Structures are given as C-alpha cells and as structure tokens.
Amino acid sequence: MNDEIRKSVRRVDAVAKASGLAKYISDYDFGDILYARLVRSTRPRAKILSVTVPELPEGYYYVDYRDIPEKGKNRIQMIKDDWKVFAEDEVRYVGETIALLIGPDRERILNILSEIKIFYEDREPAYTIEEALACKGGAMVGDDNIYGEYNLVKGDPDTAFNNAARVVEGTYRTGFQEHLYMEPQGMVGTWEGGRVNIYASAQCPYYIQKSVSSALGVDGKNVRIKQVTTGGAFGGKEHFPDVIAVPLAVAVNKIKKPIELIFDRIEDISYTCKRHPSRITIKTALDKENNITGMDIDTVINGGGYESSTLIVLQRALLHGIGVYNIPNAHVRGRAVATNTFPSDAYRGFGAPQGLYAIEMHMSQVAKEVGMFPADFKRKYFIKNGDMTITNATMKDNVKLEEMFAAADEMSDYTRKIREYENDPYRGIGISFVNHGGGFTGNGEQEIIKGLVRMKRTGENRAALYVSNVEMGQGLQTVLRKIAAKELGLKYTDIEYDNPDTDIVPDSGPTVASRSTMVVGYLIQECAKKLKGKWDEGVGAEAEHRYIHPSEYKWDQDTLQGDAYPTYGWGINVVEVEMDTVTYEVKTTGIWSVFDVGIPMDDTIMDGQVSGGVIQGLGYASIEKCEVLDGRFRQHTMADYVIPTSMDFPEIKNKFIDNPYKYGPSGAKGAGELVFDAAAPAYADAVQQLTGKNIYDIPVTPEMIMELEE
C-alpha cells in the first residue's frame, strides 16, 4: 500500500503554473482600485516628535494609528502583541510602519510620499547581539533587552565539568538569511458585505484573520481571508503578512474601497523579516579516555525590534541543540535579545538550523582534538530508541542513523575519501547528521492549534477537501489529495481542494512546522475513513475530524520537559569540495543525502523538496551574505544578495530510508524543514577538513577562508 501512495503523479498545479495560467495576487482585476505605499521609519531607534503631511489631493488618503477603530487596538496579534500596527510615539527599526499613503495613481503617491516630513529625536541603537546584551543606548525591552530565557538540564553537567580532564570550547555564528521567494509580499483588501476582505499571498489565512480582527475590534467571522495562489514562502509569509494586512485592513475599514498593497523586489528584500542570527557557544567536557561526559550550550538569537515568534524559534533551537546525540549530562541555555534591526521571524527550519549547525561543527572539532575522523567520533554518541532526550523524555523513534550512514557512505565513498583527503590542500569532504521534530513544539497541536478538517461527497465519484493549509510550491495540493483519495478509493484528481477561504474551510492550522503532511495529512486520512463510512448517504454527506493528541506523548510547557515532538525526521548530508588556492573560491563537486521522512508521499515531489532544501542550505552556508549597516540591510537587491543557481552546485544523489510513523498518513513524517538542516554544517565541515582550520561562522566566503590562512 505504501508503494502506491509514494508513486509519482503529475502535480495538479503543474500545467497552470508552467504555462503561466495560474493567477497570483497581482494578476487579479478588482476594478476601480486604490494603491497603497507604506510610510516607513528612516531611523533605527528614535522618538517621533511630529509628522507633517502635505495637503492631499481629492481621492488620496493618509491612514495612521488614529484610524484604528475605538474597539480595536494598535497591536498586531501574533504569538505576542508587542508589534504595533502603526508607530505612534517611537520607532525601533528602519522600515517600521508609521502610516499608509493611498491613492489612485502610483507615481503621484511616490511624489506625495517624498513630501511627508517626519521629525525624530534619535536614540542610540543596538544592532548586534553583543550590543543588545550590553544594553547599548539603554534597554528597549525590560531592563536587560531580553525577550525571554530558557534553561534545559539533563543529568549532572556541573559534576561532569568539575571532573573533566579537559574542555573543548567553540563559538559559532550564523547570520540573517533572506527568503527570496519567487513572488514578493502582496495582498488586496476590499470592502464586501459590510466587512473587510483580504486576498493574500500567504501561508496562514487564520493567522491574518486573528490579527486583523483583533486590531479592528471585531469578531473573527467579520473578517474574511482568501488565500490566492502563492509563489513561495519558506516561512516568510507566515507572520509577516500580518504586518501589512492589519494596516491595510484599517485603511479598507476607513475608505471602504479596494486597496492594493504589493511590494516590489527591492522593497521586499529591504523591509521584510529574515532568519534569526545566532551566537552559540558550546563547551564539551572530556574524561581521560576522551569520552564526552558533559556539554554546556549557550544560545543567543537576535529577535530584532519586536518579539513576533522569536521565543518559539529559540525553543526549537534549544531542543535541537545537542542534535542527534545522547550526551549524558547537558545544560542548554537560551536567550533572545531585542535589537534595532528589522524583526526576525520564521524561516525554513525555525531555529533548528542554527542549533544544528553549531553542534555539528563543534562535534567535528572535538573529533579533531581527540584525533578521530568526524563520522567515527559522532557515531559513538548517536541517540537510540529508549535513550534520554534533552527534555528528559525517552526517545520513542526507531532511530536508523547507522543504516542511513551506511547508505550515505556507500553512495559518497566518504570513509575512504576523508582519509585520502586528510592532507590534500585542494579537496575536502564533510558530513553532518541532523534530526528535526515534526509538528509544533510541545503542546502546540493539542492546546493551541486543535486542527480540524472537513470532507464532503460532491458527486458519484468525487469529494471535496476543506483545510486551511496552503499550497506554496511544496506540492501540498497534490499530496493531500492523494491521501484522501487513497482512503476513499478514488483518483486523486477526483478530490476537490481549492485555495483556502476562511468563510469556507475550518481552521486546520497554519502551513508551518513540517506539520502539513504529517499532522494535517493524518487528520485527512482519518476524516476520509469517516466519510467512506457515510458514502452511502449520497451526495452531500460530510465528515469532520479534529486533532487528538496521542496519549503516549507527554509535555509540560511550563518546564519544557517531556516529549518535545511526537517523532523526528532524520538526515545525513555529505558534501565534497575543491578549492582554488589562489582565489580561495570553493567549488562543490559532490552532494549526497539520506533522509528518513517516514514514508514519502510522492517520490518526485519529495525529490524536489530535497533538491530545493539542500541547495538553499548550501546557499546559507556559502554565498548568502546579509549584513546590517546603520540599521539597514546592506544587500537589498538580487544583484548584491546572491543565491545559488543551477550552475553553482552538482546534482544531488539522494536516498530515502523507510521508517513509518504510526500517526502519519501511510507512515509519513514531516520533511519540508529537515531537508534544509544538514547542508550548511556538511559544507562548512568540508571546508574545515580541506583547510585544516576550524570554521565557526557562516557563510564561508573566500575572504573568510583567506583570513583563516593568514
């Protein structure tokens, strides 16, 4: 049966997207429409003294915090509601929304925009983690600039370090990363049926509904969100659409006309959220036989001007902080700091890539210290079924890392090459081992999301699927149809599944956290079973199924103890490189990967996920440099923010190891983030092996390598 579900089929959206027939937000015709531009802060940290707006021509509007309805509030309801809809008294980052300028002519809007004068009283900004921890310019959040702090303890790390024969220490840094999805941020707001409607390119329609209704002071049912075909997201359209949807909704509520707010590419790169930068210091205690007895990890991430999802990102970074290893005694500390940079937010992996990069590089460096090759050393500490996790729960997965390593080694010839290249100044090979928890952390699914799906018989051999999950290029509209069709005995093309509309679909949760196939797909599988039992009721028969948390998984959110995730995906990447010793340019000559995603739901779609995720991770590791200068992203065009092309890396050779998860549809686990996680540490490990010098930071540029050699 699993062979049938994983058989490749033509994606349902393939023809429309390949032919250009698919309609994105900028393709819709809303008739007599107005256009909006954001009036943004030009200061990273300042008090707003006054705003001078020129006299506006007829049909033009200036909308700010004073236009929020009396029952509403000037806050964007995300996980926290600290982020303001419109800055009214202070600004915390360059690009913060102060107002919307709206009118019928785009060029005239830009001319008026240049005439708006904002007067500030500047305050000293803090841009880096170090500046934030030192409270440069005074604390912006609390009295220490810390959004939150967590501590996880396993065993007795203090005793391990007190008795250590020696300690190996390293500090690892990762930077901002731009999503660079194909389609920039965009949405249109309309006034229909006496309420605000938002047509959005986004991942999470119900997130937008929650934020908009809270700001307007109305019930969620009085706001309608329609997701339109979305050209990529990678987490960049999870919470950030709320930031532009809410001011847009305030404007629509005031003006009662259609308003378009669509970013151009430079605007999108300059003024949207990025991946959280991190600084992770790891200390490892070794005994006289060079065995690891304890580990101390201090993780700090840069949250930017507002918290958004930062603390949840931090949690995942910590929960993946010791990676795939069973460390007997460990202390993992995490802090998220406020800075005067654009707020950081969701990005594929959601904190895990930062933590996994650090632990993988550190383990390779400890291996070097004790005179072992990285894979030989790391394999000694692989976690196994029944071992204790960092949150003091038993590992319930059937961990197949040894089987996966055998496959990776056979494909890449890693064991032979690592020895052959030991003193080769031109070639290197690196390896990384990762895991990624599927679904929301801890109690998120059962206490917060409580996902619900609905199905309906619509014809003799047809059924409709109603879920709030979004196709954004990952193949979801095909995969979820396949899951439903398998249970109903139908063709996947006989399943109807449209872009979500909050008036029509139930809230099955957001399209995030590697949960759509594993969690929502399982709900669909069980719902389809119910509908099949009602099939004889004829056309119109319906069934629903809500998430029920498996009783064997326990979690305490207050202490972060227990089963952080019900299951994990597992991955190995091997990367081979060559370096030009004159220019220090590194060329990747081989990429091999092995993944445990349970059972793939479609081999071709999953191969696409692997290719996209690994190459995106290699870009993060090697060329995607994103720096802040005076509070602005220095790289803000596709000319200076460089991402990989098909010419930059060779074909990936991949293998899946089947390892079904009983609460996943046909055994599937989450996969969308896992495939990103391993590439950066494998690449950096290869460069590290080639140069003989420790690599601590990414991206690993030629300039960085040159400095290592000096």
Given for the second form:
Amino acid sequence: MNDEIRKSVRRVDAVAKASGLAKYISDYDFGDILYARLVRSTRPRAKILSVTVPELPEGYYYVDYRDIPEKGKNRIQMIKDDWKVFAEDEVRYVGETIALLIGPDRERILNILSEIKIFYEDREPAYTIEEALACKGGAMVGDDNIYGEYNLVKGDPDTAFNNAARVVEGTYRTGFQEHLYMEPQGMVGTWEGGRVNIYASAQCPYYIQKSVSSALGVDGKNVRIKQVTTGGAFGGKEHFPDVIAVPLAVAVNKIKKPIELIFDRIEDISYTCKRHPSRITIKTALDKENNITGMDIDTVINGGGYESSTLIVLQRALLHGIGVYNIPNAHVRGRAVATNTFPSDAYRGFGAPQGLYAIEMHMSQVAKEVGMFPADFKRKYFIKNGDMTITNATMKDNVKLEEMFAAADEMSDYTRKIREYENDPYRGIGISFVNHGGGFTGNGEQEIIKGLVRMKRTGENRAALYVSNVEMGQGLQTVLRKIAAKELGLKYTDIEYDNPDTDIVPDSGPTVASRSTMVVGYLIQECAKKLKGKWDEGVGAEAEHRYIHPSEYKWDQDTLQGDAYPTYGWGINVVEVEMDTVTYEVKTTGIWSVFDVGIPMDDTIMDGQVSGGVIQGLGYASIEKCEVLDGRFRQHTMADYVIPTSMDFPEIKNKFIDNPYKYGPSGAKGAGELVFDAAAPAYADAVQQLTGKNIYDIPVTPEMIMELEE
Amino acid sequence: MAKTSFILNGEEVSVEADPLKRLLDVLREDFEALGVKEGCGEGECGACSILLNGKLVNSCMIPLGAVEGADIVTPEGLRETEKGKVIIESFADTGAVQCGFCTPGMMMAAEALLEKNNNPEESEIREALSGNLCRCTGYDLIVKGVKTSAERGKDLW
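Switching from the form predicted alone: structure of the form predicted in complex with the partner chain?
Below: every chain and molecule of the assembly, starting with the one above.
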C-alpha cells in the first residue's frame, strides 16, 4: 500500500504553472485599483517628533495609526503582539511602517513619498548580539534587552564539568538569511460584502484573518482571506504577510476601494524578515578516556526590533541544540535579544538549523581533539529508541541513523575518502547528522491549533477537501489529494482542492513547521475514512475530523519537559569539496544525502524537496552573506545578495530510508525543513577537514578561509 | 509617447507608449502576456525571460524603443508550439515545477538552448539555465526536465 502512494504522479499544478497560465497576485485584474507604498522609518532607533505630509491631491490618502478603528488596536496579533501596525512615537528598526501612502498613480505616489518629512530624535542603536547584551544605548526591552530565556537540564551537568579531565569549547555564529522566494511579497485588499477581503501570496490565511480582525476590532468572520497561487515562501510568508496585510486592511476599511500592495525586489530584500542570526557557545566535558560526560550549550539569537515569534524559534533552536546525540548530562541555555535590526522571523527550519549547525561543528571539533574522524566519534553518541532526550522524555522513534550512515557511506565512500584526504590540501569531505521534529512543539497542535478538516462528496466519483493549508511550491495540493484519493479509492485528479478561502475552509492550521503532510495529511486520511462510511448518503455527504493529540506523548509547555515532538525526521548529508589554494574558492564536487521522512508521499515531490532544501542550505553555508550596516541590510539587491545558480552545485544523490510513523498518513513524517538542516554543517565540515582549521562561522567565504590559512 | 511595432508570438503588433517603458511592463500591461513574471526588475533572476530575435533576454532590462521591428516570443507564444508543448510536458513529468514563478522563464531558457543544441550535456544545460534563478528545486529536476525535452523532442529541434 505504501509503495502505491509513494509512486510519483504528475503534480496537479505543473502544466498551468509551466505554461504561464497560473495566476499569481500581480496577474489579477481588480479593475479600478489604487496602489499603496509604505512610509517607512529611515532610522534604526528614534523617537518620532513629528510627521509633515504635504497636501494630497484628490484621490490620494495617507493612512496611519490614527485610522485604526476605536474598537481595534494598533498591534499585529502574531504570537506576541508587540509589533505595531503603524509606528506612533518611536521606531525600532529601519523600514518600520509609519503609514501607507495610497493613490491611483504609482509615479505620483513616489513623488509625494519624497515630500513627506519625518522628524526624529535619534537614540544610539544596538545591532549585534553583543551590543544588545551590553545594552548599548540603554535597554530597549525590559532592563536587559532579553525577550526571553529558557534553560533545559538533563542529568547533572555541574558534576560532569567538575569531574572533567578536559573541556573543549567553541563559539559558532550564523548570519541573517533572506528567503528570496522568487515571487516578492504581495497582496490586494478589497471592500466586498461590507467587509475587508485580502487576496494574498501567503502561507497562513487564518493568521492574516486573526491579525486583521484583531486590529480592526471585528469578529474573524468579518474579514475574508483568500490565498492566491504563491510563488515560494520558505517561512517568509508565514508571519510577515500580517505586517503588510494589517495596514492594508486599515486602509481598505477607511477608503472602501481595492488597493494593491506588492513589493519590488529591493523593497522585499531590504524590508522583510530574515533568519535569526545566532551565537552559540558549546563546552564539552570529557573524561580521561575521552568519553563525553557533559555538555553546556549557550544559545543567543538576534530577534530584532520586535519579539513576534522569536521565542518559539528560540525554543526550537534549543530543542534541536543537542542534535542527534544522547549526552548523559547537559545544560542548554537560550536567550533571544532585542536589537535595532529588522525583526527576525520564521525561515525553513525555524531555529533548528542554527542549533544543529553549532552542535555538528562542535562534535567534529571534539572528534579532532580526541584524534578521531568525525563520523566515527559522532556515531558513538547517536540517540536510540528509549534513550533520554534533553527534555527528559524517552526517544520514541525507532532511530535508524546507523542504517542511514551505512547507506550514506556506501554512496559517498566517505570512510575511505576522509582518510585519503587527510593530507590532501585540495580536497575535503564533510558529514552531518540531523533530526527535525515535525509539527508544532509539544502539544501545540492540540493546545494552539486544534486543526479541523472537512471533506465532501461532490459527484459520482468525486470529492472535495477543505483545509486552510496552502500550496506554495512544496507539492501539497498533489500530496493531500493523493492521501484522500487512496482512502476513497478514487483517482487523485478526482479530488477537488482550491487555494483556501477563509469563508469556505475550516482552520486546519498554518502551512508551517513541516506539519501539512504529517499532521493535516493524517487528518485528511482519517476524515476520508469517515466520508467513505457516509458515501452512500450520496452527493453532498460531508465529514469532518479534528486533531487529537496521541495520549502517549506528554508535554509541559511551562517547563519544556516531556515529548518535545511525537516524531522526528532524520537526515545525513555528505559534501565533498575542492579548494583553489590561491583564491581560496571552494567548489563542491559531490553531495550525497540520506533521509528518513517516514514514507515519502510522492518520490518525485520529495526528490524536489531534498534538492531544493539542500541547495538552499548550501547557499546559507557558503555565499548568502547578509550584513547590517547602519541598520540596513547591506546586500539588498539580487546582484549582491546572491543565491545558488544551476552551475554552483552538482546533482545531489539521495536515498530515503523507510521508517513509517503511525500517526502520519501512510506513515509519512515532516520533511520540508529537515531537508534544509544538514547541508550547512556538512559543507563547513568539509572545508574544516580540507583546511585542517576549525570553522566557527557561516557563511564560509573565501575571505574567511584566507584569514584562517594565513 | 511613440508608436513601436514588433512581432509578438508571430503576430505584427504595435503600441503607443513611452519608448523608455520596460518591455516587461509593455508585455504584461499592453498585451496581457502574464507568463512573463517580474522577479527582480534588475536583470538578475530571469523570471521575465523572453526570446528577442531568438536570443534569451530579460525583458525588464529592455526599453520598448529598442524592439522596433523585432521578433519577440513569450511563454504565451511558446506554449502554443509543438516545441513548447514538449518542454511543458517534460517539465511536468520530471517534477521540474514547484512554486512555478520561475518556470515560464526556465521554459524560455530551455527553448533557447535546444534551438542551438538539441542534444545537450548536463553541464551545457546547467550553463544555459544559469541566468534563471530558482529557489525551490535546487535545479536538479529542472535539468532533468530539459534533458527529457531534448530526448522527447529530438525530431523537433
């Protein structure tokens, strides 16, 4: 049965997209439309003294915090509601929304924009983790600039360090990363049926509905969100669309006309959220026989000007911070700091890539200290079924890392090559081991989401599925159809599944956290079983199914103890590189991967996820440099923020190891983020092996290698 | 404003517009060629790729005034041809399409390559696609899509 569902089918959206017939937000004609531009802060940290707006021509509007209805509030209701819809008296980052300027002519809007004068009283900004911890310019949040702190303790790490024969320490840093979905952020707001409607390129229609309705002070049903075909997202269209949808909704509510807000690329790179930069210090206690007895991990991430979802990202960084290892005594500490950079937010992996990068580099460096090759050393500590996790629950997965390593080794010839390359100044090979918890952390699927799906028989041999999860390139519209079709004994093309509209679909949760196939797919599978039981009721028969957390997984969100995730995807990457010893340019000559995603729901779609995730991860590791200069992202065009092209990396050789999960549809687990996680540490490990010098920071640029070598 | 005439997908057309207007905007706004996508507006991403006198170009970098008398093919034209259909079907069958925003441009790049070289090596395909960025696929399945197009359409190019 599983062999049947994994068989590749043609994606339902492929032909329309390849032909150029699929319509993205900029392809729709809303008739007589107005255009909006954001009036943004030009200062990283300042008090707004006054704003001078020139007299506006007929048909032009300036919309700011004063336009928020009395019942509403000037807050964006995301995970934390500290981010304002429109800045009032202070700004915390360059690009913060102060107002919207709206009118019928785009050129004229730009002219008026240049005449708007904002008077500021500047304060000294803090951009880096170090500056934030030192409260440069005075604390901006609380009295210490810390949004939140968590500590996870397993065993007795203090005793382990007191009794250690030696301690190995390293500090690892990762930078901002831009999503660079090919379609920039965009949406159109309209006034239809006496309420605000938003058509958006987005991952989470119900997130937008919640933030818009809360800011306007209306019931959720008084706001309609329709997702339109979305040209890539990677987490960048998880919360950020709320940041522009809410001001747009305030404007539509005031003007009652259709308004378009679509970013150009420079705006998109300059003024959207990035991956959280991190600084992670790891200390490892070793006994006389060079066994690890304890570990101390201190993680700090840069949340930027507002908290938003930062603490949830931090939690995931900590929960993945000890990687795939069973360390008897460990302390994992995490803090998120407030700075005057653009607020950081969701990005494929959601904190896990930072934690996994640091632990993987550190474990390789400890291996070197004790005179072992990285894989040989790391394998001694692989967590197994029944071992205690960092949150003091037993590992419930049947962990197949040894089998996966054997497959990776056979494909890549890692064990032979790493010995052969030991004294080779031109060639190197690296390896990384990762896992990724699928779905929301702990019992979040039950406590926060309570996902609900609905299905309906719509014809003799047809059914429709209603979910709020979106196709954004990952193949969901095909995969969920396959899952439903399998249960109903129909063809996947006989299942209807439109881009979600909050008027039509129930809230099955956001399209995030590698949950859509594993969690929502399972709900669809169970719902389809119910519908099958009602099939004889005829066309129109309906069934619903709501998420119930499996009782064997316990979690306490206050203490972060218990089963952090019901199951994990597992992954191994091997990367082989060559270096030009004159220019220090690194060329990747081989990429191998092995993944346990439970059962792939479509082999070709999963191959596409693997290639896309690994290459995005290799970009993060090597070329995607994003620095802050005077509060602005220095790389803000596609000419200077570079992503991998078709020539930068060779073809990936991948293998899946089957390991079905009982609460996943046909055994599937989450996969979309897992495939990103392993690439950066494998690449940096390869360069580290080649140069014989420890690598601490990514991206690993030729300039960095030159400094290490000299 | 000036009148500019050119051949668009095999038909003679003309438009009254500012000769400095970007060809990308002319194609999208005046001719509803919505398969031409704006990904960056600075000639880096290739989402707005078209064929101009048989050559693959970024339409965001070309002013209308420069195309007087030119022969222009957009995804709207290519998809109606036998070659275009082979590329679309091959892309669909190999899993080359994910979010789809880069795909019409990729299709133009594939056509431009196959016109010159109907049996390309993998390295030649990678080079031919290198001006078209994709963030979803990691390119492997697009490369496969172009290879499959060449195999299936070997009598066409």
